[in-house]
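A single chain, nothing else alongside it, follows as structure tokens in the form predicted alone.
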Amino acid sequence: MEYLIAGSVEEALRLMGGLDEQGRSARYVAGGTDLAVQLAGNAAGGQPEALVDVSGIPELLRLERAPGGALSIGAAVRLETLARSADLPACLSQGARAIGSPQIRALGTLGGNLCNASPCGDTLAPVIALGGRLVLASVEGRREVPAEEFFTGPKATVLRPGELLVEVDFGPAALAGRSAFRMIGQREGQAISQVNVAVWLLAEGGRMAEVRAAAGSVAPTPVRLAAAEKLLRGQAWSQGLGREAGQAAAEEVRPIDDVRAPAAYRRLLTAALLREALAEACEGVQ
């Protein structure tokens, strides 16, 4: 297997394009924490003939807040950086902190977690709840895709052959609002989520003027909890309202039975985790 190191987005695309012209299969790699496991188990669509390393590309390592409050996070920013950043939206830092072990977070990247597209990935629901937009680059140019439209199925995305996730952009509201993340697994550490939930809201006059919520590991892709959002919007927080929103969320998810949890339990978890995340995000709202 050939290992190629790209110094820029343009070089990465050029290398990938050249390999394709030669009829050679190739994959992008950054931290490799998911890809290495897939390759070892021969579960990455066959063994690629080459890997293009994008982990050192300066553009992919940027974490910048614009003067107006917008936020851009490069695809190769490490999960540990997000987990330790106190000035990021809480749900994103909490989601990054829930992934794997310190060693995995030190290597794993935001882009890798998103492009792996596992329904239980712990940054997927936060990025959706925050209204993230994914910037994808190809030799034809760049395009933006809303986070909730990026995932098409388990381990499947809208990425085209040779296309590279460059960054994830968030509008000023993502930082202006309040957010929280909850997950639960079968053990305390290094757990794969049985269910995870992220909530973001903007409060005005003691009420939730705007709400976005998303859940993972409850459908083939992470999903918006639209019914719960509608119920919450314009309301003041109360435990009773949290129970109603949790019930609405439990009824709209589509979990399956698998080795980690039965569907009925996942519905119960969705309701409970949404209530907990809402309670944290609404704490101190006046």
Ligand SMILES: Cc1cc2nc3c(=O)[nH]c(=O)nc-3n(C[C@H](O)[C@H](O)[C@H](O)COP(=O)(O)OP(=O)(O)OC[C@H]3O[C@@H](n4cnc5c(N)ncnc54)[C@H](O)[C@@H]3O)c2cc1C
Given for the second form:
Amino acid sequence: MEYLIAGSVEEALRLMGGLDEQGRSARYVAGGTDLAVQLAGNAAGGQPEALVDVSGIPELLRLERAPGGALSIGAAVRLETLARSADLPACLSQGARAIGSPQIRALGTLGGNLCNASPCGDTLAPVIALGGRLVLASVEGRREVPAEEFFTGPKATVLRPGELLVEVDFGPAALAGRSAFRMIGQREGQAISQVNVAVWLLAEGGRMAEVRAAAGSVAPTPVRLAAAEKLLRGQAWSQGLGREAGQAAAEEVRPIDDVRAPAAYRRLLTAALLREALAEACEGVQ
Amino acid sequence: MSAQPVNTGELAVVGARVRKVDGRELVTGQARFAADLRFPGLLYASARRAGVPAGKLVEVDPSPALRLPGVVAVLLARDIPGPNLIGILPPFDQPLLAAGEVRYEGESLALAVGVSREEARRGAAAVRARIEPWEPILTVEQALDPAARRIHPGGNVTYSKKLVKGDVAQGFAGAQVVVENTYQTSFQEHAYLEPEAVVAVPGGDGRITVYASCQSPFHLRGHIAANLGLPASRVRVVQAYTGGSFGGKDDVATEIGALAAIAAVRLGVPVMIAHEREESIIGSNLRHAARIRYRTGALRDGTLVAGEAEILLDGGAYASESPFVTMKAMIHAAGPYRVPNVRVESTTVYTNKTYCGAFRGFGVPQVTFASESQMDELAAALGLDPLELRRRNALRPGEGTATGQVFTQSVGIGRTIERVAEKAGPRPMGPKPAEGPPAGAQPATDGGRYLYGRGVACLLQGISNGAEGIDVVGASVQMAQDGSALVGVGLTDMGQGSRTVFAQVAAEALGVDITRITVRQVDTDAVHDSGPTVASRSTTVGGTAVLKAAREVAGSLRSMAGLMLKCPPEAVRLAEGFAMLEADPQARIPLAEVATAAYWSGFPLMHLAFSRAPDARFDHETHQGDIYIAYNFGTHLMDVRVDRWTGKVKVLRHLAAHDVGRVVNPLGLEGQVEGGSLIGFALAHLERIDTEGGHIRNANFADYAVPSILDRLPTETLVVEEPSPAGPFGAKGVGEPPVAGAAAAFANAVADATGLRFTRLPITRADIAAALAKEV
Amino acid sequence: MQLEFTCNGRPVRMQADGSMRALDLLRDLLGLTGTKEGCGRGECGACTILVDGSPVNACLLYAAKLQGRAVLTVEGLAKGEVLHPLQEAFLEEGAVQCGYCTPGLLLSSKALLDRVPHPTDPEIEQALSGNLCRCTGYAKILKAVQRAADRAGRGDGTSRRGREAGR
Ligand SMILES: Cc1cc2nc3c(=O)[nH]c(=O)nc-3n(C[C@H](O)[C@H](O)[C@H](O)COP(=O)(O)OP(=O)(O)OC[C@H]3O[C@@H](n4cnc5c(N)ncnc54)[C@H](O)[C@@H]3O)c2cc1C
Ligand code: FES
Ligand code: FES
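Swap state to the form predicted together with the named molecule from the form predicted alone:
Below is the whole assembly, all chains and molecules, this chain first.
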């Protein structure tokens, strides 16, 4: 397996294009924490002929807040950086903190987590709840895709062959609002989410003027909890409302039974985690 | 029991908090585990696994593998010179490489040898196998169906035994309260951090040396020699540093040790087999899953009058240690109680799944969960406090166990109950489910979210192989002229610290500092075959052998010192690195001088001694009689907080009291209790090998939930010392017992908190949340 | 590819396949077998090494990513015969049983103490949550890290326990 290191977005695209023209299979690699595991798993074959490392591309390492409050996070920003930042939307830091272990977070990246598109990925629901937009680059140019439309199935996205995720952009509202993330796994340490939930809301006069909630591991892709959002919108927080919203969310998700959890439990968790996340996000809302 | 009096006098090294004697190598990375060894020309081997749980093996075609660059050879069943069989008890039933039939998905069909681990693995994957699949036999019921296909020629019952004490029918007739239930436990993986590994090195002298991560080197030697068709004396097995075993590195170490040796002999170069984690889980033994029907009868005051149990163990594809596990589960089913009438049937069956064998506790955790659940159900039926019910029935010295064995000393169960009762403190905060929330008892947002409960469990665990098998350990102590000593014992240290224990015992007997003692790794060329390192017997039986050998050497030193100090040998005491006059400790000679003089005077400075369990009076039909040389007794208590919403359980308190006879090393003891308890907790709450259609679905540490540091228990070890005449300075082993205690206490605590009796382990968060949701 | 980095303070210059695992490079090419493999999938932490002070799983790390970095393995912890305070503390507290998890745990602990000299228990737990240990039950590991931190703290006169007692 050839290992190529890209120094810029253009170089990454060019390297990929060149390999493609030669008919050689290749993959982008950022931290490699998903890719290396996948490749180690198929000893019999399925190894790409080359890897293009994008983890050192300066443009992908940017973490910037524009004067108006907009935020953009490069695809190769490490999860550990997100986890430790105090000035990012809470649910995103919390989601990053929930991933793997310190070792995994030191290597793993936001872009890798999103592009890997595992339904249980812990930054997916936060990025959706925050209304993130993904900037994708290809030799044809750049396009922007709302996070919600990026995921098409388990481990499947709208990324075209050779296309690169450059950054994730958030409007000023993401930081202006309040947010929270919750997950639960089989154990406390290094747990993979049986369910995760992120909520974001804008409070106005003690009420939730805007709400977005999303959950992971309850469907083939992370999903918006539309029924719960509808219940919450315009309302003032109360424990009773939290219970109702949880109920609604539990009913609207379509989880499956698998090795990590039974579907019925996933519904219970969706309700419980949404309630908890809401309670945290609404704490102190006047 | 042995007539030797239990030493209760002042001790210098035994009882002290000593550092692990081989710790320095481990913290510096210098210790060589098997996969760390490097030899010139080393090749790597990897097995092609069946991948289907049952079928007729029609053909194995190595040619696609042999065409790959980097693949040197592929071994098939027909290339094995010997019988191609391994196992624990004859007749052996497990092939090294399958021939004709596949009995579980992890079955090895061929061994690919390559120039790197990667190439060996790729070679193994390329071997083509034609298997006509059969409908796998996956449940105990299927296996026991008289019409079922036979997994082995002898049928599907691996082993079946019965224990009869008194008359249970009469016992139940006299009972005023009877409780009955059926309990289940799941397959558990050892999950030692080091996957199995071996290196076989041909010697050029007609001998072969196998370095192995293993538990019982002599067992390996026997099977390797037999399968190579060589006399055992041509095979040398050296235990490399072993990264945990817990019972698990026996059959599988034998399997890969023999395969590597056969490949090495054939190719004339060293060959390594190092398992990946997935292979380690699928291709080596698990803890038996169990189904236990249990009935208990008592008088209204709580006095137990009868116990009846039917134990069914799923043993997977091969026998392994199943016979011993079957028996041990049976013998411990009645718990540490006085039960006049007991009847237990215990059966293990074959299924087309990964085979089961020894795992810390050996069947005892499964039955303890069942019997201690029964005790709580009984307490509830009688309206008695659970601890009080246990106190009333706890065995006392002079009373018979389930096998009718009577110990007149070292029966500390009552004292462990008292220790726990003293330490227990108030019940955890919060409402009992029936009572509803008292004001202020919960966090503000709680809304009745949390439930609190307390569980206790008592247990006993037999020490030594006892009447189940041989129990002889040989130990050698060799003193050099500088007064330092080399100790060799045929029992392995897999991390549990037995080398440290042996060093302490020798240091104590020789009166030297522990740093003057070296305990060598087990090398079959250099130590006596001491049977398997199992059954918490290292400290007790092994330590006794070391003590005997060291005392012989000490005898030589005393005789020499007597000549030098002009006194009879009995007047000499060895301590602090000196030989001194008992009556006048100032009259002392450094031990090195004594040792040197003894050497030049021809006193023997090396001794080989044996410790042998006394001949047991035991009836193998009814299983009545003396079976073990001692029992470890214990009582555990757990306080928990259960989250109604998510089923999360937080253990707020965990007390683990054990009667260990005598503490040899508090540090080691606590480590055993803390580590063993966490494995028990995992069995009860987190871990389950998940099989579907004969395939393990969670053969990795992402989905098989080994506890992390965030999942640890707040274990407090409480020590009870009721010295046993069977062990050195009164010590009894403590390796296994905490597993059963923690598992059973957890189940009882969850039952107490939720008001629901869960009868299947593990009791996962999902189980708890689902059951509580149904309640509302 | 041509790789240049430092390993345990010494410069390394070598030819290696950039797509090989750093774990194999260390163990097979540099002979540093103190770094262990327990799962090969990032799930156990036995292979933990420090790269520029951050703990990473060497089993997931492509060798090319070592370029220009400073690597620390368990072999680089002691100064000659003198053990690192963490190594001492692990021995003293009985935090080592089989020792297979120990190299990884020592390095995760070191990364923590370098960043947070006086960590709280939850901080220690978080920092070590990627390192499985099957033998010890973890209590003694936690104590060992506390002890090493306390000892390091003695220099400036504040031990963690002292500070906590003062709260
Ligand atoms: C032990 C362990 C535990 C884990 N626990 C969790 C967990 O709890 N929660 C969780 O969400 N995840 C978990 N993960 C998964 C993983 O660590 C994360 O998904 C991580 O964020 C992946 O980032 P990476 O940079 O390492 O991705 P890589 O492995 O480098 O890449 C992942 C995929 O994305 C592609 N890719 C990467 N960057 C780009 C880009 N810029 N443009 C286009 N494609 C790109 C790659 O080609 C590859 O297909 C765990 C992994 C391990 C090994
Ligand atoms: S071997 Fe790397 S994490 Fe287990
Ligand atoms: S000491 Fe054995 S795994 Fe930690």
